[in-house]
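The chain below stands alone and is given as structure tokens, in the form predicted alone.
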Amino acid sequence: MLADRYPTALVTGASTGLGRAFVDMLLNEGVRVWGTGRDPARLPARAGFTPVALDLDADSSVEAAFQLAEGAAGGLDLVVNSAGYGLYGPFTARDFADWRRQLEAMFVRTLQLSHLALRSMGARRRGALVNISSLAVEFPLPFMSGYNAAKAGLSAFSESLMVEVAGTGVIVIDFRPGDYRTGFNQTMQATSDTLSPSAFPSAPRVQHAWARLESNLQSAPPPARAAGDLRRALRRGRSGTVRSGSFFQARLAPWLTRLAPAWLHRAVTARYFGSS
């Protein structure tokens, strides 16, 4: 059971999607979980679970949420940074303030929480930090430039930490999920408000790419598969990068991409999403 190695955990973005699946998996493994969300009322009501309010738009909220969970747990053995959101549309069609807000929430605040977690774990010489990145690091999605940038930065950050924590008793996992059957697109559509054909000149291309994204999610595996991949990674007890998703996305496509030249990769992506 994971509880033998990680008795306590903090999971951000625990209300829905992958974050909720991670919470369910950890609870089933006997781990006591503190899970965060903007609205604690939307968080699950289960034995062993404690809801925590967290707003990634505020530095003070990040520190307050961590200190609350850390104090109640008597030390956190596992922190899973899963909170985030998508913002869809052409880079120049949105105010730059929108992209800045997304990067601060998904990248800067995640680094802030990681800093708090690693200081505590390092002092106790045990623990695991899991940063939920994305396969978008390797396959950037059109019209999601802020999301791609945040996830690419997060993976590079995790990679540097893996070297820094070597030999300390702490591990860092860069977890890169592909498409999963969650409500991610529905939340993104409500947040973005950029799918109207009159919103910008490139609307047909944006609409076609959106339809591709929707189709991919509808045929994607359930989030429980990602939770299973994370469980196996935590059981191994070592730092590293974990790709999770369908066989094509998580296994075959990364291998093929390493063999293909960059220009071919871009051409295939542009044609697939109708953005050429």
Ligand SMILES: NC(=O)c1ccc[n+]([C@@H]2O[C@H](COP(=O)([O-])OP(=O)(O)OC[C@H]3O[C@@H](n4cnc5c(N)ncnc54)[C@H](OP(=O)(O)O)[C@@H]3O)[C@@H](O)[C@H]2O)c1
Second form
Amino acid sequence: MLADRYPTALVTGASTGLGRAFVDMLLNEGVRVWGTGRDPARLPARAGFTPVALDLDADSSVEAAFQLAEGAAGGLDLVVNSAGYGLYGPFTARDFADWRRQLEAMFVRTLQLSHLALRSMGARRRGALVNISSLAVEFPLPFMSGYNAAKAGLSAFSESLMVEVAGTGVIVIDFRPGDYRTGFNQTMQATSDTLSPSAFPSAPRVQHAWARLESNLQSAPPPARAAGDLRRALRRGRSGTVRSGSFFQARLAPWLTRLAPAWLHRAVTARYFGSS
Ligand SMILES: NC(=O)c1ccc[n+]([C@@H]2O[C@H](COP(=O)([O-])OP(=O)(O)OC[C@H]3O[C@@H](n4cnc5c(N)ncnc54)[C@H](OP(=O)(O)O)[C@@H]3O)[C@@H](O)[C@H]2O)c1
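Got the form predicted alone; any chance of the form predicted in complex with this ligand too?
Up next: the whole complex, starting with the chain shown before.
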């Protein structure tokens, strides 16, 4: 059982989607879990689970959520940074304030939580930090530039940490999901005002790419599969990068991409999303 190695865990973005599936998996493994959402009332009431309020738009909320969970747990053995959201649209069609807010939430404050977690784990010489990045790091999605930048930064950050923590008893996992069938796109659509054809000249391309994203997500595997991949990675007990998703996205495409020149990769991506 994972609880033998990680008796306590904090999972951000636990109200829905992947975060919720991670919580289910950890509870089944006997781990006591503190899980976050902006509205704790949306979090599940379950034995072994404690809801915590966390809003990634505020430094103070990150600090408060961590201290609350860390204090109650008597030291967190596992921290999973899963909270995040997409923002859709051409880079210039949105106010820069929107992109800045996304980067601060998904990159800067995720690093802030990692800093708090690793200081504590380092002092105790045990623990695991899991950062939920994305295969978008390897296969950038058009019209999601801020999201891709945040995830690429997060993966680079995790890679650096893996070297830093070697031999300390702490591990770092860069977990890169492909498409999973969650409410991610619905939330993204609700925050996107750029999908109307009249909003900007490139609207048909933007809509075509959106249709691709949406059909990919609809036909994607359920979040429980990602939770299974995370369980296996945690059982291995080693730092590393984990690609999770369909056979094509998580296995075949990364392998093919390593063989192909960058210009070809870019041309295929542009054609796939209707940008050429
Ligand atoms: N689904 C995919 O195909 C996919 C692929 C690659 C990577 N990912 C990554 O996986 C993670 C989970 O995504 P998901 O697919 O599970 O999406 P989701 O179902 O929309 O869940 C997102 C979670 O993040 C929380 N959240 C969103 N914005 C937040 C904010 N500003 N402050 C605090 N919490 C916030 C939400 O909580 P509340 O709304 O309750 O506050 C929710 O629990 C994200 O980091 C996403 O980028 C997903």
